[in-house]
Amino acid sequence: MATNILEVKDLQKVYPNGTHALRGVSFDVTEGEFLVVIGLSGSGKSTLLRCINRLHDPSSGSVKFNKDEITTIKGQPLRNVRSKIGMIFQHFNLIPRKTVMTNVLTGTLSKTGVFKSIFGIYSEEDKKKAQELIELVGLSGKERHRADNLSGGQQQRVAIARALMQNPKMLLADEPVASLDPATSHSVMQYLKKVNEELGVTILCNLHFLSLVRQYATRVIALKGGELIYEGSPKEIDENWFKTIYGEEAVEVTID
């Protein structure tokens, strides 16, 4: 029987300006899943991911990662949990003037420390692992290229390799293909699928396009106005569910 790696219960987030971004969201994620979160912009998707890794503090509710409550921890215990939860952002967050290899190696920051990272002091073991991950995401031969000389899709693949340097048990991907064109979107999603299937890393990913969701997700949850309104198979999202999630006027756009 599959084990839960993440348990979210009655999660609430109210921002200081009064915006109620999450309203009692509850769901579980099992080890090895590729769970996708869908919903309109402003539905709470990004807030959800940021509450899970504590970039934002939840207002109330519970988040358990590997059975450990993480909504209240601080300091070193929080850093220990964050080292097990990788994060990929929409805009890559790379160091533009640094090489692919250096950007991937910065993923070791939690164990290397700031001083060694600033001066580029990395172990041979870390360099070997970075090389393997660069190959995993299909960027062999680009090790010495500057990040800002790469295409958007290549930069996102560097970001995936960087996140994997910390040996995460789970990867959070916040709209990882929103800045990319359709063909590149599939390329990045295929590498995330590879990470999920070959390395066994659980993935929790925010996406806009249902065509991508149907192709890559093992399960879907949908948010609307901060509430969870759908949980199930991507194949079961018919036209009625689509309009419930995205609104009566919405038209589905397909990425081929």
Ligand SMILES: Nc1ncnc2c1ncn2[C@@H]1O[C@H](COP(=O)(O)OP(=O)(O)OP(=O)(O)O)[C@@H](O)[C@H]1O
Given for the second form:
Amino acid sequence: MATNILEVKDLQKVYPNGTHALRGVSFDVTEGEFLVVIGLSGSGKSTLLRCINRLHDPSSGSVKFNKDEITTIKGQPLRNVRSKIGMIFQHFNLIPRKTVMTNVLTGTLSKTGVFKSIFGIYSEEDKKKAQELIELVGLSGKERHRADNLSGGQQQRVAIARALMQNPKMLLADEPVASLDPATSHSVMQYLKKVNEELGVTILCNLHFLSLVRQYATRVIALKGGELIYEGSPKEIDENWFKTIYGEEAVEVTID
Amino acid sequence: MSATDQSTLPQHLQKKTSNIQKSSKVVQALAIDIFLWAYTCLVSYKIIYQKLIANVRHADFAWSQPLTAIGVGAVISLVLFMTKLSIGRASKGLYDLDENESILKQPFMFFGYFVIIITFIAGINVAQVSLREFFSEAGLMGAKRIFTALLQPNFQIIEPALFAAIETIYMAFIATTISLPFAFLLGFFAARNLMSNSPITFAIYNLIRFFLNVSRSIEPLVWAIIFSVWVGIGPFAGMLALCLHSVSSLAKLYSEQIENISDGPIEAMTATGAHPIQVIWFGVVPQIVLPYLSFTIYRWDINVRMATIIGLVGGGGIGTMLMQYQGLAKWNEVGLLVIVIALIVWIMDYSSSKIRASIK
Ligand SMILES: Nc1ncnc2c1ncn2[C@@H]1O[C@H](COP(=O)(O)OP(=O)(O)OP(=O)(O)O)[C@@H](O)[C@H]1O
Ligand SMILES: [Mg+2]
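Form predicted together with this ligand, following the form predicted on its own:
Entire complex below, previous chain first.
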């Protein structure tokens, strides 16, 4: 039986300005899943992901990663947990003016000492691994290029390589294809699928397009107004569920 | 019934707060009007009437005069407050402008023009502008003497002049480099986005902002005078003054740059499990190095000009030399120094803008 890599229980998040972004969300993620989170803009998807790796602190509730409670840890233990959870972002968030290689190597920061990393001293092993990952995401030959000069799709692949550099057990992806065109979106999603299936990395991904959800997700959860209102397989999202999740007026837009 | 009561309550509260906002705006508008009318009365009486019309030589001043002006101003503004002449109401957005008329033709602007005109007349009077002196025979002779001397610079002193110029440039350079690390560190503490997380850091932020603003609003020239009393007249006093002013201006510019960086790389580095120092080094520093470099070079450029000026009050370098020759009325030497200063400023200006353009 597959084990749960992540257990989220009754998670609440109230931002300092009073916005109640998550209202008691509970779900589990089993190892090896490709779990997609859907929901309207402002439903709390990004907040959910950021509460898991503690970019934001949850207000209450529990998050267990590999059975360990991680909502209250600080300092080095928190950094250790973060290093096992990779993250990719809608706007890639690469370091400007740095090469692809340097960007990928920042994935090892948690295990490289502060001084070594400041002087750019990385182990041979790490450099070799970075090289392999750059090949894996199909960017060999671009190691010395400035990352911010690449196309959007290429930048997102650098971000994937950077996340993989952490040897993550799980990958959080916050709308990884929302700023890419349809063809590039598919190529990036294919890479995520490959990471999921071949490297066995569990993926928790926010997506906007249901057509992508149907194609890549093994399971789906839906948020609405900070509450979890759907949990099931992507095939079960019919017209009715669609209207419940996105509202009566919504019309499905596809991406192919 | 109670349900409807509850639902009307928030609206009630909303109305109340907007009423408070509105009345505070009315008070501010009235204050603006009273100030402008009191000013108009005072200037009209003291300068237009006493000096220009009645031609009183030594008009005596009494505190009762401005107080009376405020009283009269208050009466006039209260009378005119609801008319279209109220600048206060117009500037606080309390009155609907005629959409079809340009703002320059609104009635309240004519009162504005009147205030500007009397200020101009008063200004000419206070600054003692006198065309008669400007074109007087003795005046013109003096000007001719200086200009001919300036146009025949004395190249005998080119050597000491160049040494003094080098002293000035070095002084500016050292002042810039010494202030750099301080400004660099303070820049982080004065950046709102890094400091607003906890009440303690936010208090530090406010304190540092306060000191930066105070020290920046005092001119380096004034600092030079203070320091020359403290450590004695000379390049050291000038350099201290430049340092202080550079630290506060650079720290301000640096912190603004930090406030403008995007959170993305910071989030990404935090998410990899990096140490906070690594997060700053990889998430913040690459976004700020080039602007920092550019500000710093610009600062050096400014410091060279300021060092020249500070020299005038005894801060050393070419400014001090200029001051000495000017005191002795040796205009040919002054002419040479003016040429050297113009050259330095031009070279610094040109090269600093070239360097800054190339690192964009
Ligand atoms: N840093 C913040 N401070 C205050 N409120 C926030 C913050 N971030 C998000 N929110 C609010 O929390 C709610 C949920 O936002 P969140 O970004 O999680 O939604 P989302 O589902 O990711 O939306 P989108 O699809 O637009 O990215 C929104 O109402 C948003 O305005
Ligand atoms: Mg989002």
